[in-house]
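A lone chain, given as structure tokens: the form predicted on its own.
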Amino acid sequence: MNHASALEHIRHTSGKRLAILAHHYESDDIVCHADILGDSLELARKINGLDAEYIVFCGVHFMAETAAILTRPGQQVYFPDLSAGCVMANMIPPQLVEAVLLRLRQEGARIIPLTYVNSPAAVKALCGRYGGSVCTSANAATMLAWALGQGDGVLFLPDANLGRNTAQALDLPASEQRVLDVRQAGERVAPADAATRLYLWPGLCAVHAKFKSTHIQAVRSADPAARILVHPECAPDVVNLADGAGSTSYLIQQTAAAQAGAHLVIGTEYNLVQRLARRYPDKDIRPLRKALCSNMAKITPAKLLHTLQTLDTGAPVLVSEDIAAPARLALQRMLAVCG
């Protein structure tokens, strides 16, 4: 029995006890076995409604942590490869984040931490403890507007590109934004000032940082009829040159809504673009460039099969309650604000 057949056999025999969740950036040989496919927000929303005893998450580690935080008693989350991390999430060590936040707050300013979901559970917990929350690329504008209304300013973690693109969408002037220098254990960070409302952590997505304005210019020259859509983790100059920018769900929806024969060039993870091209053969769908997430690629059919075969003996993803409780608070604030 090959991997695919063995996986489907276990899914069939497990019934409702098992739920496999996968992110859109996973390869087709993983996605085809998923009960639920989505972006970070969609998957987070689904956790509370699952009846499954075993939840197997195919994505990167922070996503499995988020799922573990949101599960109910009697449910366990399993993850096929603990080394499948996130470069961006690794850019915000929790102790450094807290040190920077305290420096911003040291003269009494109420700076609200807002972390992109691409972050460790301990950073989500920090946001929960300090009155902040979590956002995804789909709801970043809603959550940043919320956070700006909670205090004197916002510390946006960890993706500066998403922060700047979201601030632009909210018409927040560049003069009210500051990209932080977090070197030397945060000692270079000055206290918050009255003129600044948004403090940006200098992080980025290793995949979306590969898209450059020159790629868009090349498409414009070669195919003026093409509509270019990008993810807001791309640099602001890329977003500003594109015809549209939005979350993974936005990119999927825009592709589905495009007319037959449309030329679409999409700047996001390559697996998703290729899947959309196969789904809509009546449209000309191409990647802005080939950019793969090497960590998503660590989840393979063999590893997924091993996880399913060892559910009763394998180690679930565990988040200690001292971290899970405030992280859950931060996530629940997001889900409450966004409905």
Ligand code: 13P
Second form
Amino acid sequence: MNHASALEHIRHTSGKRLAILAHHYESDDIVCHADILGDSLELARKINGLDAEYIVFCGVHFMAETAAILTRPGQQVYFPDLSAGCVMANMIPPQLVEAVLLRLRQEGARIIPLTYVNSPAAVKALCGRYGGSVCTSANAATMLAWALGQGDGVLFLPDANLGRNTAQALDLPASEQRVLDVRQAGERVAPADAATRLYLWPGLCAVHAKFKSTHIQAVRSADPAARILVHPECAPDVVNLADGAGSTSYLIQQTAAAQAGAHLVIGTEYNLVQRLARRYPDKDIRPLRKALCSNMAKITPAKLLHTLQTLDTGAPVLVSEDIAAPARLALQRMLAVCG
Ligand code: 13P
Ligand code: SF4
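Form predicted on its own done; form predicted in complex with this ligand now:
Zooming out: every chain and molecule, the one shown earlier first.
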């Protein structure tokens, strides 16, 4: 039996005890076995409604960890390759984040930490403990507006591009934003000042950083009719030159809504763009350039099969309750604000 048939056989025999969740950036040979396919917000929202005892997560590690935090007693989350981490999530060591937050707060300003869901559980926990929350690319504007209303300023983690793009969407002037220098264990960070409302951690996504304004200019001159859509993890100059920017679900919706014959050039992870091109053969859909998330690609059919074959003996993703409880609080605040 090949991997695909063996996977389907286990899914069939496990019935409702098993749920396989996959992010849109996974390849087709994984996505075809998923019960639920979604972006990070959709997947986080779905966890609560799952009855499955075994939840297998195909994505990157922070997504499986988020699922583990949101599951009920009796449910376990399994992740096919523990080394599949998100490069951006790894840019915020929790101890450094706390040191920086305390430096910002040292003169009494109430700075609210807001972390992108692409973050370790311990950073989500810190956001829960300090009155903050979590956002995804789909709800970043709503959550940043919420966080700005909770205190004197916001520490936005870890994606400076998403932070700046979201601030622009909210008309927050650049003069009220400060990108932090977090070197030397955070010692370079000055206390919060009255003029700044948004403190940006200097993190980024190595995949979306590959898209440059020169790529957009090249498309514009070669194909003036093309509509260019990008993910908000791209740099602000790229977002500003594009015709639209938004989360994975936004990019999918815009592609679905485009008329037959439309030319769409999409700046996000390559697997998703290729899948959209195959799904809508009546539209001309191309990547802005080829940018693959190598960590998403670590989830292969062979590893997924091994995970399914060893569910009873394999190690589930565990988040200790001292981290899970405040991280859950931060996530629940997001789900409460965004519905
Ligand atoms: P979404 O929030 O759009 O699913 O994006 C997650 C991600 O990792 C994008 O690089
Ligand atoms: Fe992380 Fe970027 Fe990969 Fe998304 S595409 S999982 S942000 S490294």
